[in-house]
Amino acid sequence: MGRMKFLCDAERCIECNGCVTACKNEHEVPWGVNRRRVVTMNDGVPGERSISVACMHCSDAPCMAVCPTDCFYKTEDGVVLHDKDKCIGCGYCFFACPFGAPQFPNGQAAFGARGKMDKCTFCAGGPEETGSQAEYDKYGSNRLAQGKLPLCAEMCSTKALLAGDANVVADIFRERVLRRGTGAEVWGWDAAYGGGEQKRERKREGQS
């Protein structure tokens, strides 16, 4: 059984927030919660990069380790899910997660009015897997059961956000790194648009 993973290619992310919008629309995520968000580093200076961040469905998930009610569990695909019926809103997972994935809805805080934590499900629904409206209200769509990938990755216009079997995702990214250059080459358009041939021609003419 493959392990499902996310990977964001910072060289391709254009900070459009399409992944964030797709997630909120697909799952009707409550106000105040972003299961996915785009983080920009070195904003406005040379070297600026943006990455799309959500639950990374860790192999050794710290949220699972600290939860006092064991409401976190892992599927056969390696997706880390959260049973809201067991959650007591203590917030331990929020403080343990290095990605800030578990969140309190509607701005509720750990030491105020407690609510059930919410997090990215990799579009895998919840523990009941019934497809009921109650299940959807708690966890959103179960796209994996329909043979689909998370909508955030499918809607990424530059294919910066990759999702799926970890080995396949790693192979795609490895191939990108090997082929990565400048201009059109970054997008894999070198062959289609003749970028490589033009470079070789300039070198022959001493214009490189």
The other form holds:
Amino acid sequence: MGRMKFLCDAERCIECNGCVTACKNEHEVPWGVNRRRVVTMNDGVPGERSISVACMHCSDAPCMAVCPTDCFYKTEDGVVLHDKDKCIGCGYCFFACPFGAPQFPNGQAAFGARGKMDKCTFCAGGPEETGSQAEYDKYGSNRLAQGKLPLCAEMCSTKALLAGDANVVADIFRERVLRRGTGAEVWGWDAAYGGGEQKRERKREGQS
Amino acid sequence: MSRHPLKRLPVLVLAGVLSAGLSACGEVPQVTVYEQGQYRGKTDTRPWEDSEFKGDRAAWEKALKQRARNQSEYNRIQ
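Could you switch over to the form predicted in complex with its partner chain, since the one displayed so far is the form predicted on its own?
Let's see the whole complex now, leading with the same chain.
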């Protein structure tokens, strides 16, 4: 097994926020904490793009590098996790992360209550007994141990968000791009669901 | 008997040069040496341990790969 990765297909994402909702519901994430969120560029303008962003489980994670208490670790599958018992809520990881993945529970202070940092776990739980209540309370559910993928990706209605082994995800995306074709004006339904090769196939078969 | 002040000039210059030259000897290296941190939290079990896969890594990987492949609708309609 290689590395677990997320990939969001900006051509397909329709900004439905289903991934965000699924994540919050699955892990019972508290108010003010969004492990995943959807970012839209040029909102309302033709050609707008949305991508779903969470922890990217970096190969050389800056959060791991800056943590003063060394509470981060990486699993054999490339998932970046942290021990909340060691976290002091300093926020260094938040400043270091280019994706804004580390989240801090809301509190009375401006920058949260300096509580324990919370972030996407790739639905892999944390350093507590697998499937235990302690693990669920601190890190959320451990779907990976059940042989399942992160719920955000599995729930994605347009399959814009892909998760899993990097090689498998790359293969899926490669096939998708080849089928739908490329070009400067690739946008819309055909671009997302196959206007290129599929349309030509239909024309050849005389269906359209 | 008074000495000419200009006669002390070379001595003063020499003292100045010496003190300036030796000042570098007091420099402390200020380059930070970064050390790779070690994880100091609790150890975690691997996903195929302690769960329904009971240590069978191959079965876990197979299940996950199958699940990942199912994300491609092209696979599902073929």
